[in-house]
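Take a look at this single chain in structure tokens; it is the form predicted on its own.
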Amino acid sequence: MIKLENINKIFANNFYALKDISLHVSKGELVLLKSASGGGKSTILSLIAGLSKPSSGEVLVKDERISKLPDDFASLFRRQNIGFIFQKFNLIEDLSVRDNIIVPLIPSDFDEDLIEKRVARLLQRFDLSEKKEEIVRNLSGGQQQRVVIARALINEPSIIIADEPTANLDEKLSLDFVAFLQELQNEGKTIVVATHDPLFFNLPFVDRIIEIHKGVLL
């Protein structure tokens, strides 16, 4: 599903963000990808997302070589494909809790009665329903939480990424986090998670944790 072949990724005075970085993940799996801030792992899922491209190497995902993609198609292959889960949520403030989890539709050639169904069903997941339309910086944290899964998961993508999902939230909602990231991947999502909290190291469900150290895979 995703691979990094021979990755480097250098900055300005020759710093090395990541260096000969090679690694796969496989249809339905849950990595982890492990390291201390600025270790490496926030740069690994902007190369996978197509959100910047490596220096060298190649990043395949779902076999599209999306290193190699001009940033328009970079774009479209995200939408279509990749949900986001962030550690600042990045939501909206001003919009509704409907129109934060519709903005990865956007643009798109869905018709309204579609994606009012696919929000519908996600409110419903995620106990929202009664706040639809409700200004999202009135919503608590936990809140807040679960319109970031909606919104990841409004264009149905196969790939789920979070860049430290839980930096932000207390024990019990990341405790809440956790069982939701469960469900997503006995639905078979193939989820890469970026953290350094020890919560997730000893999860039964994981299939793999990726440790890297100042940009070199250990």
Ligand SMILES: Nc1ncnc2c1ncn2[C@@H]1O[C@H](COP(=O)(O)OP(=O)(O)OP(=O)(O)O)[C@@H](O)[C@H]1O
Given for the second form:
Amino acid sequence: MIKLENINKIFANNFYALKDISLHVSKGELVLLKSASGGGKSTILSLIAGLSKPSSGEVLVKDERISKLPDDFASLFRRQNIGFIFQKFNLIEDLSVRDNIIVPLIPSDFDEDLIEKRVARLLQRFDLSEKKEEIVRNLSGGQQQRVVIARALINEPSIIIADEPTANLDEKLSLDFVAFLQELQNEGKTIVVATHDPLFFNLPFVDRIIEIHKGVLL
Ligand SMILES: Nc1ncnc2c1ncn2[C@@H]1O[C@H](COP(=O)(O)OP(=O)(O)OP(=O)(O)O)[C@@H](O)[C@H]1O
Ligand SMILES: [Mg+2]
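For comparison with the form predicted on its own, provide the form predicted in complex with the named molecule.
Next comes the full complex, and the chain you just saw is listed first.
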């Protein structure tokens, strides 16, 4: 499903954020990326999502060479295949719950009815039906987090990527998130989570933990 082949990511002053990283994630796998701060987790996730390009090496997602795609094709591919859950929620605070959830579908030629059906289903699933027209600023932290997950699912992606998804959550909400993650895994999604939250490291349903140290795979 996801292949990184001999990836180097070099920033200014010849700084190697990633050094010769190769890793494969199979369909339906739930994989954790673990490292200390600055290890390179977010850099890997943004390469997988086509949000940035490697300095050398290749990234393939569902056999598409996403690292070679021009940016607009990469973002189209991302919209169609990948749900991204950000550490900072990246919600648009002055927009309603509904409008935030459909952001990944814009611009698209989706049928209005189909969009509203999907939104209704997600609102119900995440217990947000009553909050559909509320602006996000007024929601509780846990509700905002569920909007973030709903937004990542609106395009029905086969791949879910989450960057430190519990960093801003208390223990109860972190456990809720973990339960959602298991549900997504049961639905057959391929999932990559970057985290250093110890909560994740003893979960029986995690398939693999990939550890990185200063850009090098351990
Ligand atoms: N755009 C950039 N320009 C320069 N250096 C960068 C850039 N993005 C990341 N880096 C550097 O690359 C390294 C890896 O960063 P990355 O954000 O991937 O780490 P991380 O494992 O996600 O850390 P954290 O756990 O703190 O989120 C860091 O040293 C960081 O400073
Ligand atoms: Mg990070």
